[in-house]
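First comes one chain, alone, set out as structure tokens in the form predicted on its own.
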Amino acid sequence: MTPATAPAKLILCGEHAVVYGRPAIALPLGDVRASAAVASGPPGTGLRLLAPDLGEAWAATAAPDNPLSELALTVAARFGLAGADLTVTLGSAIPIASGMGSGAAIGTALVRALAAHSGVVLPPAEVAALVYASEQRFHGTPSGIDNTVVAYEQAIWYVRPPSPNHHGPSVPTLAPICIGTPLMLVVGDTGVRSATKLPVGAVRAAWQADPATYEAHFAAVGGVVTQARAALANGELPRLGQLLDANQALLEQLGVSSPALEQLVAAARSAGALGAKLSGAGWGGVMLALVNATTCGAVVEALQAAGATRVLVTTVGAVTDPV
């Protein structure tokens, strides 16, 4: 059977800041993947997960605190398919833990290959449902950026209201927007991996210790932000470019980069970038690089002579009338 596969993401800008009300707009990348593919399974074995890249296989009854396990018993059980003898192959192409929403899309793949598996093709907005059902039993208040662009395979522009203290649920705008010419993205990984939480507790405590200067901060984010939807929907990349190193700059301030991302950012700057920023939490995890046909192949180079520990290249296509 003809795997199901979801994309990656990326957040282009607005991190850290998005936690306090300011707007985010996250990508998805839909030539980097992640797969699943469904086939019946031995007698009695029940339903089985097998991921090859990792070298794991197990039995979802077997493993009920596992996410993928109960997100799989789950839509299993919405099917029909309980107690049935299945396996499921996983694959992504995506890295772990580095902000690209790796565990979104390996879920997303899940759900849709079980769902195929029924004969049923089920709309983006129930797949992001129970993706992000499950990342709330897993994760306790996801954000449902990921979730989102993941299922609707769509750009888009986040806003979460701030709720007291920024840590309670809270209902969040999420809106496709224009891409008015495509975007050629170079990502860097700097092979260090760090748990989104860290940074993001340590932005909090900043902020609770002097909240006029971090307010600032989070108020100049949302105003690159707001800018970058504009330069995006024009296809003025030049200037969306100027508007990610001006991220990458209050990043820094707030402290959420690291050496190894701005080695990264420099090294794809001064080989022709036309921009460049850290995506996603911090200290560690993933750069991209805006490009172009004639940049990117010197961009790749310097990201790899500067250490990234992987590189790749992807493509957002257009989107002039989004829904």
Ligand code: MEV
Contents of the next structure:
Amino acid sequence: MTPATAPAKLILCGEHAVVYGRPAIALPLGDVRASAAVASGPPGTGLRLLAPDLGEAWAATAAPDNPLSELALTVAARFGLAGADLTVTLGSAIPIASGMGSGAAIGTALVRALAAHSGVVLPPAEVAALVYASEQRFHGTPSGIDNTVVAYEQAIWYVRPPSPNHHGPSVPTLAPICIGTPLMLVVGDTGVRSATKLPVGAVRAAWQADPATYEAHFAAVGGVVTQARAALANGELPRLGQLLDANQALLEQLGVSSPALEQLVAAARSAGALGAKLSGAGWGGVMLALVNATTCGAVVEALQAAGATRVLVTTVGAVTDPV
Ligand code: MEV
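Could you please show the structure of the form predicted in complex with this ligand, as a counterpart to the form predicted on its own just displayed?
Let's see the whole complex now, leading with the same chain.
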């Protein structure tokens, strides 16, 4: 059977504050994908997961604490495949713990593959809900933006209002966004791997210790993201670049940047990027730079010279009539 796939993602702006009810904008990265393929396994083997790229293979029931085992068992049961002998082969070109949504993409591909194996095509909202439930069980307080942009595979404006007393999930608002002029982004990877939950947990501890300061901080990020939405819609790329820089400054104040990220951000700006910031949870992973056709090559070279372990260029087409 053809494998199911799912894209990587980039948070354009608003990460971290989105966990506290502020808006964020996320983009799919369709050229970099995760995949999952389901085949019948030998009798008596149950549900097995194979990750040949990592040289790993395991029985789902033997590793229930592995988020992918738990997601696979939950989804298999949902589609009447409980106890079936199935082999799920996972693959991914998305670096793990890099801010590019590798966990959400692998989870999404896995859900789609198991659903397809039982003859079901799931709408994006249901795929996103299944992956979100799994992320919640293993990662604490995700906003849900990663699994949502990956499942819908389109540029989104995303807000999850705080739930009453911060207990239980609330219902997110998501809207496609207008993009007046195509965006060209260069993504640079620091090569430093940092699990999302670590900076997210540090921000939560800081917010709990001093809610007034951090709420003001998150509100400032929300203001930047709201202005970025307008700049995107109007095709005002220099303005968007300034807003990305403003978001980076706020992320630095929040304590989720790092010297390696800031080295790449500075290199991109010096080479002519309109703006640059870390993308995702921070402390490592990737940064993005807004460029144009004239500056793109110089920014790529500057990031490579500044130590980026991987550099990729992505273009987001204009979306004038989003659905
Ligand atoms: C991670 O891609 C984005 C964060 O805002 C966490 C989240 O939204 O769950 C850092």
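Numbering follows the first chain given and starts at 1. Heads up, when I say rigid core I mean the largest set of C-alphas that superpose within 1.5 Å between the two forms. Nothing here was measured: the structure is a model prediction, and the numbers come from that model.
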Taking the rigid core as the frame, does residue 263 move its C-alpha by 2 Å or more between these two forms? no
